[in-house]
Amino acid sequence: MAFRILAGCTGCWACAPLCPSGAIRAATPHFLIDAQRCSECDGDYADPQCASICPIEGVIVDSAGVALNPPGSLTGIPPARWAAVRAEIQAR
């Protein structure tokens, strides 16, 4: 099992230095996680270090495709509220 970084990655370099197994590498157009090396921080940390530092919601997912930082988890804004505000702004 391994985590994946999706295309929403901005390449901020926050995650790479924290990875205890050195599984995260820079690639074009975004960072990638080497599935062979990723330990999901099991045995090293209680929480995945890449997800704990990532500033982008929904960009790091587990092997089932579930976001480790789901929408709203970092901003505190529920996705439904954010969608309503966005719709209101676009209607102006």
Given for the second form:
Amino acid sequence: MAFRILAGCTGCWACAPLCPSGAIRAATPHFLIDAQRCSECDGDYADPQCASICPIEGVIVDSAGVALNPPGSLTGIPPARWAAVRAEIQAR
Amino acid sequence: MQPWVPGSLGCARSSIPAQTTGAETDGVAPLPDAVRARVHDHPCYSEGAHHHYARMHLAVAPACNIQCHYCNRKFDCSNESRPGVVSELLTPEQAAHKAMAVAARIPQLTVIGIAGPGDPLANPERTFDTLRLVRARAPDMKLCVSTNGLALPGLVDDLVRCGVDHVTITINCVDPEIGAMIYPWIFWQNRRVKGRRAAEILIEQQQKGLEALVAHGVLVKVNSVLIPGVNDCHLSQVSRVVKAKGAFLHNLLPLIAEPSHGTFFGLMGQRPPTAEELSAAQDACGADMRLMRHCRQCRADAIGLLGDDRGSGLRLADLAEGEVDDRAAMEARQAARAAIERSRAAARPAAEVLVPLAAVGRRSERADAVLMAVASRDGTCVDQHFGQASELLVYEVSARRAVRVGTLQVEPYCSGADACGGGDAALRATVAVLAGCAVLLCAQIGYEPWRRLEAAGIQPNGEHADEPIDATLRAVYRELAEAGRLKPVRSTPDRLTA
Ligand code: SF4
Ligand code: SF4
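Complement to the form predicted on its own: the form predicted in complex with the partner chain:
Expanding to the full complex; the earlier chain stays at the top.
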């Protein structure tokens, strides 16, 4: 039972000081969660702290690999819209 | 309360109250002397000072506790005080060392601020460690902090203890309905809170924080991002509320929303305000904003004089590792300040040290005013090719004077050295944002952009290349007047609402 941080994490430091288990390490190219330590905040908080403040969609996943903050859930930007604009920008 | 109509784009001119209320509405109320003295050498607050003094932002605060729809968190915040990417995140020790090394090299430095790249108060340890270290080594320096206000009420005492004398709070609304259109979530009491409730909490915290800072004698400036169709009609109310609570300045920043920045507003087609809308919103918020109209929305790691960003040239690695003699540096700064003040005093009467509010005049006296935009690299001369400008300075020009309305950020439509094609979308956006301007002044301009500006009713003018802006504005105004082509600022009712 542990979360993971994936590539895409910007290293913004928001999560690390909140972790009740001291499980988050400021690594490069992205932060890492120590699977031995992460408790998913069970017993400390109602919501997992890292996933509650992380601003980047999709970069924190549970042990099954499911994103805690799926695309569109934080920014409100429909993923299709983002993809279309990105394609347009790249085509220039 | 100003009604807000969802989906409306832009305020009908008539719905903007002409001015605020009662005695202060002449727009000539000057700052109290005590405040004037405190901002006299602050480059961000005093147009007089920003030519002489420098400020420096230390990028020590990476985390943020809210999300704004004009910010993409994969980059740094592109609105408020931090466009661009802060490439170098500093520890408090590194930041203090850098600050002292820069302060020893640039004796005009008077202000050291923490503005990001996230929210300084969402990183209290880093922020306060940095402030304490700088305070100990350079007690003559003014310290300032910018914040979204969420964590502010609980940290006011710490700010006061560290000797912070200016705080900037970004307040985009005082109505949670509008807030819900700007803030998708906040992190509050160990949970992510979304929707209207998030905006309610944020607004409450901002107002509490503002009151507490004022009660402690800290100068508070309020920044608002002007978002057409979202909070444009609401900002005069924000202005009334924050001024009543003691904010000494309310500054409007035009929204920056380009799709390529990947922000919600940028991607969802929210447009930035036009020159005309910026001017109208500023009038609705009261004339004291003229104090901040030279604001350039600088980056979180900005160093130097406004508009002359030396941040990239002064990275940590470039600074000598050796010891800095703090005492000698402070003495050098004091000597530099004394020299600057002597020359400022000689250059103009004392009453005009800040932007001369009394000279701005009443609305009725400005019926003959027109808006003009200028492409300028150095901020003093018409020295830039229109296609290379990433910002355009907007002035309100009348027979008596030229006053800076603000700075519009644009995407240069001409990216290559020889070809000015390809930037079609950028050119279209730039022309749209210039709506309301009678004239665009630049050093050079291509045929197609010229044609497009003319078609939009904006007269391009490249005849004053490298001449001083002030004199050029006056000369062009005279020409327009003589040709009988004066088109007052607000003669066009709301033609940009589509
Ligand atoms: S879920 Fe909780 S314990 Fe696990 S890394 Fe995140 S904050 Fe730490
Ligand atoms: S909050 Fe998210 S983006 Fe920021 S460091 Fe933690 S995992 Fe990375």
